[in-house]
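Okay, so here's just one chain, in structure tokens, the form predicted alone.
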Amino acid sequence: MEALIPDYKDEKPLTAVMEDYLEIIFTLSREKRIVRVRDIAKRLGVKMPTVTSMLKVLNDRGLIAYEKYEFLDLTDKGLSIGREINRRHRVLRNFLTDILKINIERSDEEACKMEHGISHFTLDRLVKFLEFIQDCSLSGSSLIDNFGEYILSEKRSEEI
């Protein structure tokens, strides 16, 4: 499996949480001017502790800017990563939504384990495939519907 994101020498790898983390921050810096432990604790379902311990984590690795009783900022490392792994989440829950036809909590869920596990060059790949299926004039976006209807169809028979 190639390094998680992204590839900094001489540091250990970021584990799920650091990344889950770093994205909901990332998330929430563009929805609120002012980030805050309580808004990421609500966030995660987890308590403010939670979330402090895991700041001063995060500080301490250079990936954001934290005071104790302050705000908080993504440094640019930190953006970086962060704003990679809304990227992959956002691919990742378009494909098994808009392909796949899974339902958004679903899709949302399932993109949220797999985002941390996919490599770049896989997901550049499924980008470019996603980009090829719905603009393909061979196939396009009746290939899409098609399967959408199929999965109804066997629905459908599996309640019969």
Contents of the next structure:
2 protein chains.
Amino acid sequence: MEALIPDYKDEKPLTAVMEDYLEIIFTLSREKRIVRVRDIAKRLGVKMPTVTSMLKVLNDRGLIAYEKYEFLDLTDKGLSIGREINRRHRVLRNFLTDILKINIERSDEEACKMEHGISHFTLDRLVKFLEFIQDCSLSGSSLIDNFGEYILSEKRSEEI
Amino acid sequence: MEALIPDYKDEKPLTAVMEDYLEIIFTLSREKRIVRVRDIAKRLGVKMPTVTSMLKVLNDRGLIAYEKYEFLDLTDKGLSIGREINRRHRVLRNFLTDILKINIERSDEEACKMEHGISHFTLDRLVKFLEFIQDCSLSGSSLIDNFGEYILSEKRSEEI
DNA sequence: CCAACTTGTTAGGGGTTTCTAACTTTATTT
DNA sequence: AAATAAAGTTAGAAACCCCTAACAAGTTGG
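Show the form predicted in complex with the DNA, please, because up to now only the form predicted alone has appeared in this conversation.
Following is the full complex, with the preceding chain placed first.
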């Protein structure tokens, strides 16, 4: 029955791992002209055969255009997902670094793990909150500076 | 080599799913006198056989004390992990409800997915931030009320 | 007490993601 | 151009977590 309807291939939601691959591919394609299996493997901390098999999955699901031994590209759908995950990552990381004063390495690492659980809706709300705090800081009281001092005043700050 | 050292059984970190089970068991054991397979299954949205097999794993890893057809208990180790995950859940959920004004159902759902990625360190920092904001609100300016109004003033609030 | 129901377990299988070992293809070097 | 190195692929296996179907154990009601 479903087989007759052309665009019903991908009802299944993407896994967090698939989202990770799309985000990495998105990022790499901004940094370099071509995206290589080797680079994806290095970024994700997996071996090359793992990447190869995932690329097949992503290709079958219409998220990337890929033929073996050739370069790969994100499709429109893959691009929009990769971009969205990347946006979640940046927003969460900014919250961790700018508001909570967590150092950049840890922020990056934890944003990476939290970015799959947060919805578009909640992320938008977080963006608004960050903007709101920014506005507050501009108009004199500088809430975040106060929080920074509040954190620092407790001597058990093993990092900033 | 390691086999000779008694307490080196579990170097492998727990998976997010294992943490979920421990958290649910922790929560259920507070709510009721006994924890049942059926209740765990219902909370986690899985079938009973799935729970049974996970209980074996958790038992083998010394996180619960469990014999088939008998009641189960968390060990000290399992208890401390379950409690910690539960704490992360509550803090994250409070952030989502109290600061970002996300409704409780969504907050609960997303806290559940984010709680595994956040470190103890970052969580402590988040707790401090929530306390700090609380203090700010007490001393007149009521930052969070202002943010609540800021959110409301945008008419596209499909929820609060 | 026996039937019916609920609860829990085994057995067996499937999808996802990872790995190592061995191979092929492409790129570089001499 | 042939030899070597690097990049990529298959094949096959394992860990993890889920499922259904069937069976076993406990509980309840006639």
